[in-house]
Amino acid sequence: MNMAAGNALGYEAAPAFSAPLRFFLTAPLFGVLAGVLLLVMPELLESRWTPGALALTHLVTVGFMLTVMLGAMFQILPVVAGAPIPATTVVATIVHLLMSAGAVALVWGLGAPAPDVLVIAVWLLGAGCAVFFVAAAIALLRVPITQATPRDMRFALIGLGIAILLGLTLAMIIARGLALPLVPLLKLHVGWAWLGGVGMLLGATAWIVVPMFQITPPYPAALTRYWAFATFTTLLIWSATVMYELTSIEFVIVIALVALAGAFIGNTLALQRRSRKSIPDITQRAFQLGLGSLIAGLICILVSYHSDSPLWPVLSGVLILHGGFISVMLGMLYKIVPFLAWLHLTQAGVRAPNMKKLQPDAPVRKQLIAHAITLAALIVATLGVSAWAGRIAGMLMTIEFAWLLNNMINVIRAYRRAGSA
């Protein structure tokens, strides 16, 4: 079975449906949220620095985007990398109770602001990450480091983790000033989130999942071999440069971080382009979507560098966050629930159906027709036009992750009516 040990997928090695959807329908359930604070409190793309500001952003990153990364790695670990998480079902549980409850109070705590509910959200949200971590590193210490995505599958943990305790530690130094320096501590646990965090997580999936399911040739051995290792390495040293303030030289890094960003999203988009599909699909359209906004992200991020205006930094949230990440995520969802899908019910010995029965193309371009509508209202909202920009862009969220979980719940019913026939 073991994924280390070639290029076949460790189907066997599958968990249960429910410990990986759990996490997938709740996910959505905070883009509504994001959605409707946006449509109340449309100012909120003003400054990233704000109460509401803050609890916006965290609603995207911890409510959508960690749920559904969490719950990806309970599927990824033992299919891709060969390391099944051990109880894989308590601990799916307990982690998804946890980090849910954890980003409710984190998202109370920063909005209100509410000190004594921020302390609650960081011994909850602590004690999830903590099981988690746990459990995915006893699962990858039994995996022998032989094959890219396992080894750089440690990489991006890594840097989750890093990025993790940075957040909480930010939590606590907000809830019961700690001593400690805000900027530069805030600087890190952005870097370390984007990059350090999903960004490597990205690349170690993608270099098994994009060859695979976009019928490309393999990414370059060089890249696969050394991305992650450099990336992680030279996150290390602006890391040093943004606490020792040496700003110029700080400047340096970051663009060698971008350079090696736009490594990884230029070959796969040069391998996209070299896809053995006549007709790129719809989740092929997203994923491209999103590499396409993570390059504008990464120049405003060059240019925030040398410009005062609060734009660029909320301008490069909104690209690298919703057009980027979520885009990508998105894509990856309308490939993973229908398959697995798919794959538990003929593992039961029922005759699933197609695919494309369990979820038809039409809804799925309809919702990511609205996501990059959304998109776009966002990036309206952001440069400031008017109130109504910001309104507007909130319901389009609203509406956006309110379709994602509807046309999943589709899945689900297709998937029990298969089993029940």
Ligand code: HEM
Second form
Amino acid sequence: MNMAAGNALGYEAAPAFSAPLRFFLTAPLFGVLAGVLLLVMPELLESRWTPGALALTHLVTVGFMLTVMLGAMFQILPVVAGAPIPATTVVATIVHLLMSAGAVALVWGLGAPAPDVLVIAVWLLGAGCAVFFVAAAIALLRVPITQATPRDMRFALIGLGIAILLGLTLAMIIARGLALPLVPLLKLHVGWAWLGGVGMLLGATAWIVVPMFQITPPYPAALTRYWAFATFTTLLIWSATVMYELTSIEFVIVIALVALAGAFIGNTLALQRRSRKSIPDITQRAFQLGLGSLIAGLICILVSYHSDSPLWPVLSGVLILHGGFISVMLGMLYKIVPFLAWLHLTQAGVRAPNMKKLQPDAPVRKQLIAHAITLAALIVATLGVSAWAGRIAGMLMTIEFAWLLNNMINVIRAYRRAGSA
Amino acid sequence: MTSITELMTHDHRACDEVFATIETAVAKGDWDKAGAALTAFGEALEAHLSAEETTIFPRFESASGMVDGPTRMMRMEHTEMRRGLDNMRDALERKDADDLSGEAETLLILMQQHNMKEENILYPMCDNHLSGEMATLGPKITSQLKASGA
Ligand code: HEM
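For comparison with the form predicted alone, kindly provide the form predicted in complex with the named molecule.
Starting with the chain above, the whole complex follows.
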């Protein structure tokens, strides 16, 4: 253990509030755009293969999810891994600008479709990710690995990096006719993004967040020790079966991947049931909705392997992305943002109002209910009842993300008020 | 030989358990029980913080030569945690359940992000520097933690 790790505990190492916040405030804007797009083009949920559906997917995955995850990494790496990102504020500013502009270009390029814009997106996103990953690697290489979470964070970052590289490659195939097989690479892109990137990051975070904040017993040691490694390795094997078109073996490996995801989800739900907190808080509810949706989404994936109906892939996308990952991210945002506001006030020597004064429960609970209703509407719309179902889902989605933004802005207002009082 | 990491991480979890009983009592509107739980938590927390401040940190500082480093930050956060505890006591006295839950939530997050830094970074550093003296240090820490009965 060296000085670098120790320095991570200094006030100097704590990133400025603006570093994660700029990401957190940008993400809901992409969510609003996704809602508006669906409102205008409700037919986008009919099939995954239309340009509009790809645009919608990436408004949610790159515009919202990736943005939130990047912002959180600036905050999480110093605390859990003792690895502050060098020149945090500068790096955060650059990464934020490149990724936001890149996300807009990606969505436009995919949706229009406009090959030249897609190439610009590749450059912007490629540059933004390069800056982030180099900075994160420098941070992580400076500290030795002592605990499960920092190690699994490394796996997750590598998984996410692979997913993004595959995405950039796909974009070049579409835009410039790069001579590579589209279909297997697309499959790998989705698999790595869901499980290798977002899923493993969720796992690495959950090892500590769930026991500590929800006051539960620890995860079984075997799970924290082997899960990320097993998942990563199985994803590699799965990738080989996809590339070599070993269809029957592939399905067996997919079952193994689903079982691994299920082991994580099942253990988390079981731990939460043993939480010492007598009243499940809002974050815990958001986790329950998220984990339940993930299970349903995984089942849809398995069904999709044995059905030609275009319904199952779209349904799995809705359940895993909107129902699963976004729910969990909402739960975390509602803890991180008010706590950071409190922390920065306290560090500035202000007697800070407590977190619930900075962020009252009522609007948060209502926004989460809006989120759950939106999920229900999205599912109904995916079942193809009528175009109106899609429009209503789009409208609800616009509302839920605008509401999220509003709730966060209100925390910032309370923070400013307290700071100037 | 148990390490500082194991010893102190275990005590963090023990403090968490006591902490949870406060909320449970408040949720049931049982203010007497909440008061008793808060007192028990205060004692457990104080025993933990003072074991660090009077035994572990000074030994680490002299063994590593890092006087102004991580331990300084940890001491500052201890001050914030004690203030949070005072705020909870104050809310309890006024029987203000909303305020108490807001203060409890804030203290919980402050405490847990502090614990994460200790468990993942500082304690392993301590073990690196102090593993040679655990034969005497271990029992001393244990008895300081036990003083609270938690
Ligand atoms: C910055 C990085 C990314 C780039 C450049 C990118 C690019 C692409 C491209 C070009 C395609 C379409 C391929 C085609 O037309 O067949 C695609 C599909 C897809 N991507 Fe990404 N992607 C990125 C990040 C992500 C992330 C982070 C996720 C999820 C968490 C994701 C989820 C998906 C999904 C689910 C599809 C398939 C959509 C469908 O089947 O309709 N992507 N991506």
